[in-house]
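Given as structure tokens, the chain that follows is alone and in the form predicted on its own.
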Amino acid sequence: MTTARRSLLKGAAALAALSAVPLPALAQPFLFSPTSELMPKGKKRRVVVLGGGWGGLSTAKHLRQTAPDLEVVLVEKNPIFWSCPLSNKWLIDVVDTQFLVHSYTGPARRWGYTYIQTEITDIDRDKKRVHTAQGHLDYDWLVVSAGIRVSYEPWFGNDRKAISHTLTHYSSAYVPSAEHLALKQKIKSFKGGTFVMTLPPPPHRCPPSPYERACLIAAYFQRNKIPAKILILDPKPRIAPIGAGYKLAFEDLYDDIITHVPNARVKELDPFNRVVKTTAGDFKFDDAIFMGHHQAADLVWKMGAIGKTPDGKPSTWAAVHPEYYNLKDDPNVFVIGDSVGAVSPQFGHYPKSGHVANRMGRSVAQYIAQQAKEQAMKPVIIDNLCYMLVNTEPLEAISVQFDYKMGPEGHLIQTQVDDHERRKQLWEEDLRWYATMIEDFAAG
């Protein structure tokens, strides 16, 4: 058992407690001027923290801990948390609700930060300011930590018409909001024939999720035995990451419901007619999650920090220290989690997780405490790790691994663990792992 493991097997009596927590109330909305000066300045220097997912808690709560002498400010529009990690189990009712949804009020009171729940409508890197639905708000230190935008622009281009209808009715439910819900529904009243899911070209969110819902609506699908056929339509030579784990719980146990198409680079999609033409065949559909392109979050493109490709085009992830996550030309702007962009030229971007996220969260407050007292920057290494439930039949799990270290050259070098023995044992490190994660940044 690896050390990382081995840790986070201590989480069991956290694990006790999630499904104990009651679904917090809904914040009740204020009226403000956009205009207006949202929260004045104290004599404390202020970090602002935009977005409030796994690395945004993560990045206030252990700046609380890391730099006492700071304020800090979470700004987030939603008001409840709901984590995206396990998100898949609770589409088919492995969890409930309460084991996702938290409050975002309780953890600013234990750890003494302030949660904002506001929309952002801008950011002013040249003043340090934010923009928000209910003001504008001053920062000496600014961490964006928002998530992706899914964009189906490279299929309909401003095809408004075609992307509205796609969202409402084949809505990849990648980003925490409604659409898990209209997932959810689609779902459990299916009735039968194709249904296919599109995999978006990597870097994406989670890069196990996708093969994880499949197998969990298969096994929705086979529980109850309606007469599915799910084909996964995925750009990528071969499945990846836990290729084989996945291969085998295809076969062995979805083998009548699931193919996996390979190399299938989604062309044109005609969702009215509801046909996908990809660069493996043309296929009809009965229902579908498509999942379009995933990028940076809008709020890294209004803030300028999108990378540039070789040939000048925008990379569509953030450029950031591939250590720090700060903006080369500024250096007291921090992103981090999902909108990262390339950080190493051995395996490009760090797998788009929560844990990733959260790692991300407890490094940068870190950096900032160290700024705060002049000192310089000590780069701390991340990890990454991942659980991913194949089978509901019994319960059984495999995962996956990532470490890194420095090489030799100065570029951050990624050894990837794979655990394709499905077994009982990982979904239960996997709520340990979630136990223990909740406990660190989101429990109040």
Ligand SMILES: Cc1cc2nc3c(=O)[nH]c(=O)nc-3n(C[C@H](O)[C@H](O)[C@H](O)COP(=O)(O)OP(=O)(O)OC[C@H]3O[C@@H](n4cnc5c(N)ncnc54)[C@H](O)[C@@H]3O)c2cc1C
Second form
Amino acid sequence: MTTARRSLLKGAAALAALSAVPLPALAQPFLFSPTSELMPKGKKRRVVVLGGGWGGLSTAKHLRQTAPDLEVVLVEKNPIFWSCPLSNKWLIDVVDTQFLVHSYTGPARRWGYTYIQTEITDIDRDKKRVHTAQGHLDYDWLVVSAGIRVSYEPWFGNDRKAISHTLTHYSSAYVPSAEHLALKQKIKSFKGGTFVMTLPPPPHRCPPSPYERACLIAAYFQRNKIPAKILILDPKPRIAPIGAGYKLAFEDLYDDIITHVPNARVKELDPFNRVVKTTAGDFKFDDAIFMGHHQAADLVWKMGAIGKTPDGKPSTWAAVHPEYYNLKDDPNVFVIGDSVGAVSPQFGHYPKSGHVANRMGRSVAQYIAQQAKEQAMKPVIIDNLCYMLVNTEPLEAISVQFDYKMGPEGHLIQTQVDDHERRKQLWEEDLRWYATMIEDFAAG
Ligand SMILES: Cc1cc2nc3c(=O)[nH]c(=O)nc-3n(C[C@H](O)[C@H](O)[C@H](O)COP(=O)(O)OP(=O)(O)OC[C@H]3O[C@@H](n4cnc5c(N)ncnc54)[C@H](O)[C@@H]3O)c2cc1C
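One more: the block was the form predicted on its own; return the form predicted in complex with this ligand.
Full assembly next; the chain just shown is listed first.
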């Protein structure tokens, strides 16, 4: 008899013996109830951080250092951290998946905060309570860094069929999700023809990144001899930021592939017949990436923190203090990262970048520590830095830096320095920048 057959018979005998023994009553399956308390509060005062992206992870880590006496709980729906920065490079295999993906449990263990993986469903600011799919939890301070939502309603109204078709076939991969995988497959299986990319109207997440994406997709098509034309339909009158650097890259490297069309605001999109009508003309396409309008994340709408335009309409972004990022009527509640609305009459929004979200998270960790000690909050001035890869053979990047200071009139002033000269050194700096950021908040 073979060993496999002997152990099979042994297993069958064991099973038969087991069935003769009366079994203890099975435990009731454990069901989460959204109405039950997910994590009762202990003696320590608690900060709940919503969203484990660039802002949320930075806040949770730095709070453990600035306010070790507070309990810190990070709530995030995804099981792993997926970085949007560097994801354009991943689309065409300049970096691999390990570069972008990091565990949530690693940094939680390393820094000593609690990570709960669940969907946040609502925020009750009166009760200081967060509702999740698995129950609720109470807070003393709340930090919301939930990123953006992509809205297709301005194009389609409530036409769910058109929205769903666009999301399924032409999604933009601008939030950490499976959309990135779908986009990578789309690029790799494109056989040729017109590839359209629309940009959202500003303000939107990472303003220079759509042009970087166009360069990298063009580089991939060029290397693989795919007979493709990329049309960038841009609602802005010119490329910005790093306009001259991108223009040079388009002309020098991708003249036969990329066409940038300015003042091309989408008026109508027919995703079924593949026609997009814009203020700069109508375009047929074979494949596309449609970037819907960017707005503050759903949670910011639910918590009632959306600002108003001068004519009383929703601004679609969070109304927060320009330096402390807390709500006017709720100083223990902070909104940071890409959801933040206009902060200055000079420049409007901070650039919606991972760098800025990290800086805001670090600042808020200090503000909460100061509030906990009943000290006055000392404003921290932040900065921004972005590198964009425009060439792959050789690897060359351009960059933009933003600095801020408080102006004599009591509002923030921005200075911007574009570095248009593409070179390898900037790509190397980009890799160093990313490694420093990951070590700051995402490494376990
Ligand atoms: C292609 C691309 C390239 C980029 N390149 C750069 C770059 O080079 N440099 C740079 O600085 N920035 C870059 N960015 C921008 C950067 O990704 C964002 O600015 C940054 O992620 C914003 O941080 P955040 O914390 O506001 O949002 P996110 O990092 O998006 O985090 C939000 C988190 O909240 C979670 N969440 C939302 N709602 C819920 C809910 N209801 N329940 C539970 N969890 C929830 C989400 O799952 C997510 O993990 C790039 C972005 C893109 C798309």
